[in-house]
Partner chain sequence: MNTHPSETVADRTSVASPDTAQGRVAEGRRPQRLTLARIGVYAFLIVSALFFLLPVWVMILTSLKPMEEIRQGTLLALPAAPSLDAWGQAWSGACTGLNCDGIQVGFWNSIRILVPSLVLSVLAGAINGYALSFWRPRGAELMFGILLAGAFIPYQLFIYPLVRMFSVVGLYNSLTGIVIVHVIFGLPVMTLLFRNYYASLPVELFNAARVDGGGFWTILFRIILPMSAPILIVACILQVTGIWNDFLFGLTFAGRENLPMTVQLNNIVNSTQGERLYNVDMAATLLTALVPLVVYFVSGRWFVRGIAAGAVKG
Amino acid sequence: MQADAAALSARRRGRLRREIPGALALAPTALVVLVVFLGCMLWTVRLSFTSSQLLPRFDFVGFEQFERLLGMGRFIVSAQNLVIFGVLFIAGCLVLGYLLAVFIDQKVRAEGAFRSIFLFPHAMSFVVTGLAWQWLLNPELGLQRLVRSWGWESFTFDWLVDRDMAIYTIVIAAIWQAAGLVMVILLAGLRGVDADLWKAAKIDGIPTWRVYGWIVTPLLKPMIVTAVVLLAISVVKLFDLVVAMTHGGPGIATEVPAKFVMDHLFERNNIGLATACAVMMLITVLAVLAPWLYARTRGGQRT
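If we look at the form predicted alone, what structure does this chain have alone?
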């Protein structure tokens, strides 16, 4: 018994000696996460329940800022724009990225060049992308003027200055910028499909499009989920592309929550209202991610 206890104690000491260096190495990162990320998050939530204006206050006004926020037309428009942008952006990137990945998967010539061309827009920031598309879609400078110079005087493409269509120009620019990333993720999944599956489908005479649609696509579920999560993060962070292309206009037609927060935080000096909007965005993100995290947790327990 004494020998077993001594051996157990020795194993514990050995395990501690192995784990302590790793824990010490991770301690600074864990401290940053606790202090910076969680601390700022809790600080933001606290300020959303105050009447803070230019400087933080430490009073408590309950849900007054949230009630005021939900009664503002500008915030409602920004929330609607974020939903429209998010749905179209994620769907557009998945469809276009998948089609590009299938195209590359056909082992076309100059595959490396095509990959670089499709992925190149993702190397640029949203600011550069926004400025380039602003120029292209400007009725006085870009596509409309070019086509009219070719003789089609009646051609009109003024979505950028149309209140009803301006948000869709931002969707187009964002899809162009992010579809290459989706292509890379899905192409990696396509290259991981077992070659025997393709041989079996060929022997059975199944058309290629049906193999991609009904057999290969379900196998790409982990890659698709990864792409959706990355794209969803871009949706929530949407700010610089809007500022670069329309600055929220015409009027407030392309306003988004992140711009609402920045405007009220640094220009309108209303910290309480800005942090209330930030908390609403946080709640939305948690509501979207909760089902995915739950599914991953259940999946991990089953395996």
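Right, and the form predicted together with the partner chain of this protein, after the form predicted alone?
So it's only the chain below, everything else dropped.
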């Protein structure tokens, strides 16, 4: 008994000796997690239930800010834009990224060069992306003028300054920046497909496109899901690109929630409304993540 107890306390001491340095080293990060990742987030959520404007107040007005938000044209446009942009951007990146990956996977020459070209925009900032496309798509001197100078006088491509179409120019620029990422993820998946599967399909005489459509694509589901989640998160965060390319214009045609928050925090001095919009962004992210996390914890082992 005594020996047991001694061994136990020795082991406990050993364990403590092992834990304390690690715990000390992790303490600053733990503090950041508590204060920033949890504290600041809860603070923001709390503020969204107050009537704060220029300065934070700590009263409680229930869902008043959210009701105001939902009654604001600017927010509604922002939310709609997020949906339009999100759907087209994710679909566009998936289609283009998948096609690029499949075509690159056909034992082509200069594969490395193609891959470098498709991925390099991903190394550039959204500000650079936005300014490049803003120049390319400006109607006076950009693509429209170029095509007209080729003799097609009535050619019109002025989406950038068209209220109804401007959001689609943001989609184009964003796909240009992010399609390479999807290509990389899916190409890794394609390279992981068992070679025997291809041999079997060849013996059975199944055309290549059908193998891709009916056998390979389902195999790539985990990669596709990962890509969709990543893209969806970046959709909610969309900010720099809009600021650089259109600054929310023409009018409020390309406003997005992330910009709504920043504008109302720092220019319009309406903290309550800004934080309410931030909470809406949080809810959107959670709605995207929840099914994914659920599927992962049910199907997977990794934390």
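Numbering follows the first chain given and starts at 1. We call the rigid core whatever largest set of C-alpha positions still superposes within 1.5 Å between the two forms. Values in this document were obtained by computation on a predicted structure and should not be read as measured data.
Next item on the list: Verify the C-alpha shift of residue 150 between these two forms: is it 2 Å or more after superposing the core?
Entry: Passes the 2 Å threshold, so yes.
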